[in-house]
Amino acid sequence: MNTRDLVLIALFAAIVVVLGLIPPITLGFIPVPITAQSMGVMLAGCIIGAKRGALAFLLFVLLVAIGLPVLSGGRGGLAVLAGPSGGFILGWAVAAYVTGIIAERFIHEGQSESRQFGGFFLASVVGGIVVLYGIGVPWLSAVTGTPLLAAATGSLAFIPGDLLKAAIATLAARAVYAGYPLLPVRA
């Protein structure tokens, strides 16, 4: 860990911090709202890397644990943590981890741009939605007493906005990467 890294970790948490001001969009028929933060992962692991994009979560959600009103829609403290959305909230360092380690495997200098797309867009769909989801679901179904297939049938109304953020944070991964990358090399 250098100062490089201590700065982009800052940097990110306090970019998932500005993605909570986007107001949350609540469905009636599920207590997770959909929220901007959640892109936050896919653009954290494509653009700094899995150990970076982990630890920036791990610190934004400690600001979310000790109170600080860092959530989407103004919210924070244990009690959501606690609540219907704490498993996706939890599962974000987790995902941004997973989104990480494949856009590190995938993305390297000299491949075309479509394969830098591709592999971009790969890293924040399997991360940042298969993972979160795998994570979020069951706890949801768990705090609401719902069962497991209708929470994650009603989930399935989030994956239309999911994919279009992670096209949205395939392209800035993109750009970031052409300009100035960030991004680790894995083997």
Given for the second form:
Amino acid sequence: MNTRDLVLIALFAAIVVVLGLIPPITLGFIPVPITAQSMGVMLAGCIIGAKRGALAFLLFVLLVAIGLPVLSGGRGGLAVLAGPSGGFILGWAVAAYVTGIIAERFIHEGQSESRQFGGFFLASVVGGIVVLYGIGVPWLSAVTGTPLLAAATGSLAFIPGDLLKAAIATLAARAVYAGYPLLPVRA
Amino acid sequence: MLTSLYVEGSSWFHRLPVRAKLIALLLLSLSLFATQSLYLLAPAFLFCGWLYFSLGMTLRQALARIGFVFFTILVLAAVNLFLLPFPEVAALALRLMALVFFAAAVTATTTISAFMDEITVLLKPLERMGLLNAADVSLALGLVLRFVPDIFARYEAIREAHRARGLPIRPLTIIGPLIILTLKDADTIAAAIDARGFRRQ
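Same protein, different form: I have the form predicted on its own, so give me the form predicted in complex with its partner chain.
What follows is the whole complex; the chain from before opens it.
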């Protein structure tokens, strides 16, 4: 890993911290507040790629674990990791990795704009929603004893908000890709 | 801007070495998950709660740190009441709350530098296998802490620019420029790090 990769990883982790400091926005038509931070997983994979995106989130989780209040709302510390949603936080790095793998496969220079939008959206949904819930929900069910089916049904309430986040992440990732491409090229 | 969750104090728990506390947390979670008995879980809950509240925080501070996690646990316990027998729900909730108390107590009594020393020890085997460089991890952590205030200032500047032009403040129009402007710095910072020879390779 060269120094530039190291710096990109650290800067992206810092961006995710800042996204957590931005006050959440509630949209009128869905009850879930949109915190910019939970878009970070999708953004990391789509913008700096699989390996660097995953490492940025490992670094971020390390910040949480050593007791810095970097999660949105000033939360942090081992208590959050020990709590019911610990699986979602530990799943972030994997989710960012999968997002990155898909983005690296599907996005190339010279594609039509709509194909790039499609690729980023697919990567954000599969990595940031399917993989993340695939880790977080069974974890939550195992820790709290809530039957898996009930836990899964309950988390459906968050899906509309997450799809909206995927859409925003897609637009932002494509804007960055057009202005300052960093996504590694996959042979 | 990023004040650590460490709380000054000199309780016996403050004086324990980090490693002992982390091993205790691990053993506690393994043993609590191994039992269903309320006769073991209720005392564990009371002990961890007493431990957490005896660290020298005001009640408000103490509750602010764990309130959100407890809220989630209680909501899930309320759901569980419809699906599982009561003793089981009580056991699940007590176990999780005990763990959260203990984990929060470890966080509140351990400084960032103590954690970092422990992480360096934990990374040693990986370093020997040639997978990573422990110094890189501390460098990356330092970079994050150094750049968060700068990036936040940049966010504020972009927001002010929106305001000055009468544009609505939307995440979409802010995140793109924020990321591009920040990541564009990477080359300069990387060159500065290499010029000072911080990473000998």
